[in-house]
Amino acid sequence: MFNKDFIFGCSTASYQIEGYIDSDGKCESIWDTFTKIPGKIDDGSDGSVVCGSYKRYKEDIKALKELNVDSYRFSIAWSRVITENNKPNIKGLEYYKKLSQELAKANIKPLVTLYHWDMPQWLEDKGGFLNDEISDYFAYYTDVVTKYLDGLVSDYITINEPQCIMQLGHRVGAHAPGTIYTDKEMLQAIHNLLKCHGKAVKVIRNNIKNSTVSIAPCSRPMVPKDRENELLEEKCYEKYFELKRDYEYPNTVSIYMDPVFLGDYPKEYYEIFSDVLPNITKEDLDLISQPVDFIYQNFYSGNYYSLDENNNLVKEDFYKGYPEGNIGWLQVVPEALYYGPKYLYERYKKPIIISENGFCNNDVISLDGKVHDPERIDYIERYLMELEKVSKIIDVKGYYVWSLLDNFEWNNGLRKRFGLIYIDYQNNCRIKKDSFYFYKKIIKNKKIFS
């Protein structure tokens, strides 16, 4: 069993659930702009309605209370709380205050993500992460939010999945804003993003007593096919943190986490990018490596590896028909929640919190009016079993399922469902899936027996 202080929670993100994108002074975000471009969203949907949580947040919290979660991770829409004149929008801030107050009444601790991909469009027009002043804008935004929510929120994540921000938003173009960067621009943007993180940490520490704060990257761990082979595990560990100058280097773990946790980029960073390096000062690195409390990480899948006859690492192909979610990248690899946390703990020496883990399923309303999702239940159970195993050898503090609600799944639109609660978008109603009650039972048993 997990220890008695283990945190069970649910995660969501503002643009994916709130709706009401034109209400109460909210300005346009990069996703509001991106969804208007024909062909960018698979089903042509956008964030205008989605779950309607901007008005239905009390209903969300009632469901969280029924689950008996310890914590709710939600994000703040930068474009909802800061105007185009870079001033506080009180109506937007009031929404998050009321949300936090309702959570307090329900005895659920909020975990707030400051940036979950919805940059104000006016800031993107100024250069976005290529603008060297972006970290000052982010620090100001952080200052406004933390002061307004002081006494209600003490736990913060600065930035969610920097890998997706850069790889999908600026390499592949599948996510907003879809502006493709050169290598030189990419490294500058990554460096500026990390400075945003560092300045936000300083602001949070200054404004909030007894605060906790960190960043929440994502990763796809290398899982040894033979769990008894120590050499194989060692090579998987090395591969997990390896940085190469290839098409997918913006997805690398170490390019973001080494500066935050170890105080500098990996040594190979300076070698392989010598012709396109941004200006990196000691002051920058000291800023980026402000002390943080946890290793947050979003895990969904992984890849199996073996060794050939010469002890070279070989990636195993998934066989045809291999179990996977209803989205192309989500193969079911439960051991990812063992080896990923283990690798991160060994390198960075901080307590681990799984900030996202969940399953995309082809959910439907059955003839009995319920939503039966045994695949999601099986996924959560298998992954938690692996997390429980690794928690016996490293410090694991918590687990947040993604997501409380079906929602707008970025470029996939509304067709992909990750929620414990089914959203009937056509009839504007919600149905708790079987997985909701399964997760409720998991939490109850932990609180009874731990």
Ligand code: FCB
Given for the second form:
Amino acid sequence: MFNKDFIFGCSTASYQIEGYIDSDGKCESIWDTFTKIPGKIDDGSDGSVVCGSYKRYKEDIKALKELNVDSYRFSIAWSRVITENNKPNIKGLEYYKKLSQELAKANIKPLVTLYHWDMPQWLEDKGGFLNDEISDYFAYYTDVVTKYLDGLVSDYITINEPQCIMQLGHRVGAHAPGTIYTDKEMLQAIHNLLKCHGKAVKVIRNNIKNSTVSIAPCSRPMVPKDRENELLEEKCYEKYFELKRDYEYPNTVSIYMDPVFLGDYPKEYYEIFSDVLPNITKEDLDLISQPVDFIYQNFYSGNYYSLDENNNLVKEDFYKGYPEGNIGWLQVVPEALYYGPKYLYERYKKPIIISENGFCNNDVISLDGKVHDPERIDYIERYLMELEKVSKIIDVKGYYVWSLLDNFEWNNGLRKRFGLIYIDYQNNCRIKKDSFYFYKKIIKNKKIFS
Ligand code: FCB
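What would the structure be for the form predicted together with beta-D-fucopyranose, given that what you showed me was the form predicted on its own?
What follows is the entire complex, opening with the chain shown before.
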């Protein structure tokens, strides 16, 4: 049983659900540009239609109300609310105001992400995260939004998954903008991104009374296969926060979270990157580490580990008989929602909120006209059982399902479905899946049940 103040929510992101990418003075974002490059998106789709939430937000909110969620996490498209000459775009701002007003009427608390990957193209053309002034642009954008939504929104996430921004957007090149950074550029961009976070926190604290704010990284916890083995858990913990100069370093936890929560990069950062370090001042580190309220974290998967005879970690690929997601990276590892929060809490000592967790499936409309998704139900239930277990020993405040609606799954396009609501993109209709009703019961009872 979760306690009565526990927050249950759903999350979405602007580019993935809104559609209407040319409306009301919106300028191009890097995803508008990227999706036009042949071969970048698996099924050749883009965000131009998707769920149409820019016009259908009242329907979204009606469904949220039916679920009876406490909170709705959505993101603001920077390219809708700021023009190419860096001025507020009132029509774009009005959309988010109406959305927030409608949520208020439904008694659902908005949780707003300021940056869920859709950088305005004109800013990318000025260097994006490599531009030393990007944090001033981000602070200005934050100032405009927070003032416009004053009295309606008090809870903010500055940046979603810095790991994916850097690893997928600038190392692998699978995500927008797809420009590959050298190590020197990567570290500079990461530092600038963290300054964006810091300046936004400052603006939010100045503009809003009783605000809450933090950043929402993602991670893939190392899970001890034998839960009783303390040494194994200790080694998994160490590996989770490890920083090495390898292909994956932009995808690690500590390079972002240590500066935000502990006030500095990990010690090894200065050693392994000594030849490519950006200029890091005490003032920057103070800015980046201003107090935040929560540890938000997006968790989907993890990896099991055991120890060999010399007590070295060995990655285990074993099949537990759980349903499998239809997206390559989503192995079902429910214990990720136990160990991930536990490790984070031990190191950073702040209350935890799971800002995304969900399952990707080949959902179909059955002959009875319904969408039966027992695999997603199984996934949510197993993960929540682990979260409930860990919430007995650490402070866990909430859980957001990804996602309310099927939507545009970045480079994987429209065929990868994560929603509690099925979207029939051709016929423009929506069908609540079985998992929708399952989540509704969980919220009603604040507990998991089989
Ligand atoms: C996360 C993203 C989110 C969604 C889910 C499936 O990495 O934050 O937008 O694509 O994965």
